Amino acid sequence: MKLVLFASLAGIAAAQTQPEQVTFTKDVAPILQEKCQTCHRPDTFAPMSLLTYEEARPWAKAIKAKVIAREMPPWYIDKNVGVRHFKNDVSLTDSELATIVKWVDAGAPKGNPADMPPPRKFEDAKTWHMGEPDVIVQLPKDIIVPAQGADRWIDVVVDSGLNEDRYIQGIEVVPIKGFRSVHHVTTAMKHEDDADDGDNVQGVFLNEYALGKNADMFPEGAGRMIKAGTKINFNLHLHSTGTETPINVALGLKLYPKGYTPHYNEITEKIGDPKDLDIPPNADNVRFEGYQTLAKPARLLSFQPHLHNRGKASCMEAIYPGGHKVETLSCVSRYQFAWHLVYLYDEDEQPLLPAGTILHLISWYDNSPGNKFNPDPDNLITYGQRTIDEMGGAWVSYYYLSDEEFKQQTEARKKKTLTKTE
């Protein structure tokens, strides 16, 4: 009898200390909704839909694997180095990434129905989130993605139809038809006043498109330049589903007024692409590197680096005039071909850089049987725009200011940070 009543009672104890279970329904499927969901769900690429428990259950383990892993959702950049936020960050944060991680601990139990959030509602793919574009371009003819195949990367140029020079203020893609195979989507402007060194053979990068992307908009008073003339350049990453499917895309562009010229003009330039790649066979940890000086002060806005198969690892540093300070900005540690990321800095952490500044970026590559992207571990690798040969670099996206500016924004950054860490 007495012992009956200890053991109660150390049962009361343990429920009063212990935390409360983590379930499905309440604790798991909001962080699916939000961060999964976009992609995970029926008549995507993704491979399976996350929608309820029961399609869920079956995964645990892999999901586990992937968020710790940090795969999954996709997002590659380190947050712990150099400009730690971003504005459109989709990862997990750390208490969302432990909660899955215990539920699947506990043996990933569902919890009260009645907990369950209502499902999430998608909007339809072809919808514009800037409202409807002053131009849109679109493939000529519809591309035919067979049921079957390997993920196949294409370039199709169109004209923009524009025959004067025009500030952009926002721009976006979407697919039009059969957004279940496309992959990604890049958009660049090419004009045949470009510079034909054979490295913007794709012109000169405007954005990218992927399941769940929004518009681009620029804030009130910048803007870019898209001149008369210009092509637009679509390359494709296209996905075979089991059902032969019609694709077909439209790039949107929201104009700033005839005659308004934006107080900033955005440029987003290739920087750093090594063209010496010699990248030897069944080789690890090939390291190229690259420079570009600011000839004025800058503001830097975002980061895409831009490697092929073998890629493995970017970063980018700053060095200052006179080579006295160099500052780590961003390293996308897990570099991964198949997700064309940008990254785009939080306004509090858009990097501030002098005139002279030197952009060092670095690239590493794995050419090893080790990296399973790897079509050939025996060949020599070497420059080259197929997604068999590589490339390095990163699109960057930043405005020059004015001296006055760049003194007025480097003091109301410091004036913020110190109030933040105060």
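Numbering follows the first chain given and starts at 1. Predicted, not measured: the structure shown is a model, and the values here were computed from it. Here, rigid core means the biggest group of C-alpha atoms that superpose within 1.5 Å across both forms. First, how it differs from the form predicted on its own.
- A displacement of less than 2 angstroms separates the C-alpha positions of M72 between these two forms, with the rigid core held in common.
- Superposition on the rigid core between these two forms places the CA atom of N309 less than 2 Å from its counterpart.
- Superposed on the core, the two forms barely differ at P117: its CA moves less than 2 Å between these two forms.
Can I get the form predicted on its own as well, since the one above is the form predicted together with ligand HEC?
Lone chain follows.
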């Protein structure tokens, strides 16, 4: 009897110490809903849907490989240097990554169907990262990109439909057809009251889309006006991919409530884009740099590097007035041309920079055969708009501060930091 009792107790103890099995329905599905399904669902650009167990199970080993390599979800900024926290961080936590790995290693079990969370609801078939826009403007008809041919740059002007002045809080452009043929889209606001000095032919810059781009979202209190009667100029860079492709794109705008006037005027501009790029054939770790000086105190909101297929890394640092202090702000150390992501700084870590600060952008390139995205390592590569050329800039969003605002915000940041460390 004692022997039987001891065996029973040992079995209970073993069951209590044995880790609970990781299953799709209970553990993995919530992660996929939060981090993956925005793209991985029907009628989007993702190669497979991950809404159900039956859809995800055949891809289990591939999912494990991608998450271990930190290739998926796409998030390539180095969180060990500079700004470490972001408003729109879609990367997996260490715990979420470990859960997926355990699930795959256990044979990817389904689990109890009763544990499955309710399906995530999506507002429409498009991938609006910022949620359903208040205003959507799209091309009036599809543009046909031939199967073969040189890159094309065209402008299409479309009425926004706005009949009153409003302030913008978020901007996003999505290709709704033929995304593989859309290298980039630059949108601008054209209004009959705007002066045209010859340098403003396309209008006032609004947003830049490139492959894999998410949304530009402004913090509360910062915005950009769009006037009644404004037309949107779509400047499209189209690229043939071997198949005749109809393309169309849509611009989405999130608006502040009627009558609201933000305190700060948000600015987005491209910095550090060296036109003297000269990348030798079969060369790796080729470095180029660019600089831009802030005329006034500023609060930086986001960072989005823009390189092409030879791009390897892009880092931005602040050289403070006098050059006695240099601080790394952001570094995308594993640049991916397929993902032109906007990294939105967390409010508590948005860099506060004094007037005269120099933003220093450093880009690295791999034009060697070891770069699997390199179409021809034997070519000398220079600056250019074509997909086979290179660039080295970054889109940076910020707003200017008065001297008094800069002092107040800097002191408030110091106090908040001290409180956290106490």
